[in-house]
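A lone chain, given as structure tokens: the form predicted on its own.
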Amino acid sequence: MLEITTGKMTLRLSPPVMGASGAFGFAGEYGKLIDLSTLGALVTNPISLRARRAATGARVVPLDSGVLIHTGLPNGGIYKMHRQYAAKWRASPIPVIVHLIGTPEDLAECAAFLDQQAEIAAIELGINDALTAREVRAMVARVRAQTQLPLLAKLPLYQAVNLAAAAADGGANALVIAAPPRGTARDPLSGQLVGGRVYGPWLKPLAVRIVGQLAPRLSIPIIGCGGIHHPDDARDFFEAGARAVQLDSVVWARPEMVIAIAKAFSGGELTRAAGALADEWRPLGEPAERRTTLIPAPPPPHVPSPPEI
């Protein structure tokens, strides 16, 4: 379990496995596929001060080892989104963390508003790739001055090493490493080049390396994020020094693995018998005969009939 305490409240992540921003919707819309109560917290889709429209054209481009997503981060603005989702956030079985995007001025106004809302457990700031360390320190400090809620800063992958200390100095209570990097790929349907965020298992080694570089140098917790599709992926982040992890693309690729990852760090780990196939997972303590094998057994070999004499 990870605890993040501020002057106003304590954010308890038990298990230390969270739903990442952009993966679960604004209020856990994937709850029909995934039991949200197995997670430690839920981070909302990005929310800005003012409304944003959805991107036009292609939004999802398949890649050889992942996917590129370009949504435009649509949302109705902080006040409208709060009116629309406050009741669901209040009824959530797990803490709700609002992910904010925008200018320093916008972020400060959003943070001041959320500070007054009892259903909000924490704030996560999306740090723009183009910001300098000085700008990040000033922005985080400006938000910190407006709220006593626990404050997480989600750093861009390729700038995390340069920006981590600045975010911590500005008043972040934890760092999320890292936001998925930006890329450009050709949409196979339209033939157009599309820019967006890139997700996939290949991100894990890059993020784990950065976590390992920063964990010994920082006094605040690191939350690992990127390419986690199996409990062993999360274990690599923890061994590198992360105190918690966030899940993103696994939610779309293999939603059943979200529960497996969460239970692996909550005392209810899913297990499989020695020599079993990779998909023969079952909750710890469940009789082996209750397992369901997802791969059908092969048909018996064909034995030709003997020729007539």
Second form
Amino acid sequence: MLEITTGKMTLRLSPPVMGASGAFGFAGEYGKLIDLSTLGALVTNPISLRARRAATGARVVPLDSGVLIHTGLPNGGIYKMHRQYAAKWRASPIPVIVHLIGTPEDLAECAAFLDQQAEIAAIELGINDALTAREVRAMVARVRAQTQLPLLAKLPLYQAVNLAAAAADGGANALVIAAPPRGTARDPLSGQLVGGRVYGPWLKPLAVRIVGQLAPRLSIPIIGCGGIHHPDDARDFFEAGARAVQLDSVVWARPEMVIAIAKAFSGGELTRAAGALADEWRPLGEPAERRTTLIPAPPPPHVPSPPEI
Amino acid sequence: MHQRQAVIERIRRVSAGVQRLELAVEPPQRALSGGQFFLARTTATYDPYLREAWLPVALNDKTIVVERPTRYQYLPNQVVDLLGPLGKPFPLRNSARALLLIAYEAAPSIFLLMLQSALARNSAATLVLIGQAQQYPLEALPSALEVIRAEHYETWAERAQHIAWADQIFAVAPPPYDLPAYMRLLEDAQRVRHAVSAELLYGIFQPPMPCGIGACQACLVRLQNGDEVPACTEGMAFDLTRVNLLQSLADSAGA
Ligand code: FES
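Moving on from the form predicted on its own, kindly provide the form predicted together with its partner chain as a structure.
Expanding to the full complex; the earlier chain stays at the top.
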């Protein structure tokens, strides 16, 4: 479990496994398919001060072992989205964290509004990769001044090392490392190059490395995000220094793994080998081989050799 | 909405390009109507990463039949992970006696389940296969169906009459042809019928769908009232008088 406290407010993440922004929808769309209460929190899709339209043209490009997505971050703007989803957020079995995007002025206005809404447990700021460290510090500080809510800053993968200290200095209570990086790929249907966010299991080593670099340097918790598709992936983030993790595109590829990962860190046990760590249980349907690579087989019991005939 | 395992019981090659897979599925996944679909994962690995959209073409007692291009390879007894049924059934009107189906550069598979119900209640149906759609094997279509083939939309003989007589029209075109094809069809219908009433003309939107559940927002369709709704949950068929085709076309031309 991870607790993030600001003033009188505490965000309790139990288990320390969340649904990431951009993957799970605005308010539990996946509740029709999986038990979202097994997660520690849900981060909404990005919300801006004013309405944004969906991107036009190709929005999805399948990649080898991944996908590039360019949605345009459509949403109705903070006030409309709040009217539309407040009841669902209030009824949510897990804390709801609103992911905000926009200019510093927009973010400050959104934060001041969300600060008054009891159903919101925390705010996550999407940090644009074009910002300098100075701008990030000023932006986070500006938002911090508007809200007592726990504030997470989601950093761009390739700038995370440069921006982390600035976000922490600005008043972020935790850093999410990292947002899916931007890429460009050719859409096989239209033949055009499309820019967007890239998702896939191969992102994990990149993000784990950055978490490992930053964790010893920062006094605030790091939440690992990127390429997690299995409890072992999340373990790698924890071992590198993350205190919680966010899951994104795994929920599209294999929704059942979200539950498996959440349960792996909730203290629940299904099958636990003698000598296994407390969080190591094998999710249903999980091939045994993958586990055996992680947990050395116990030495065989001593059986006397049969007498030679 | 279910995620379940299904087993490929039989694979039948219908033509050089089309195969049909008979899948043993659990009862909740057999509760579906024409227009609904599945997102399937066929491998334990993440390559391919996205699920494939599988379109049921027939329902049996314990199985469903889906149609897939032959460039994809499957094996009998192969276990697949099915998410669905997804989307809404096609809004086929009870009063629709003459049905016009248009497959533009796309296999007409998506119509076949709906056709079963339409033909069972003695509706007349005409299928127009345009461009690549002409390669679809005719023997895989119900014999009661009238089939018209055209190299191009413009060379579709008696197009005006077909559009004028139909009680309901459904068209399918793959992205990126969908918007221009549906725009042209809507304009034709407006010209031929003077006014296009609601629930007459439907376009089927089949963008790639990462989640299928309305969460990722990658499949939004823009409506006339300004709303943007996911094709995966609110489609795949949309009343073309409700879709903001003009703006969507203008935007994608500038994209
Ligand atoms: S496929 Fe994700 S919203 Fe439709």
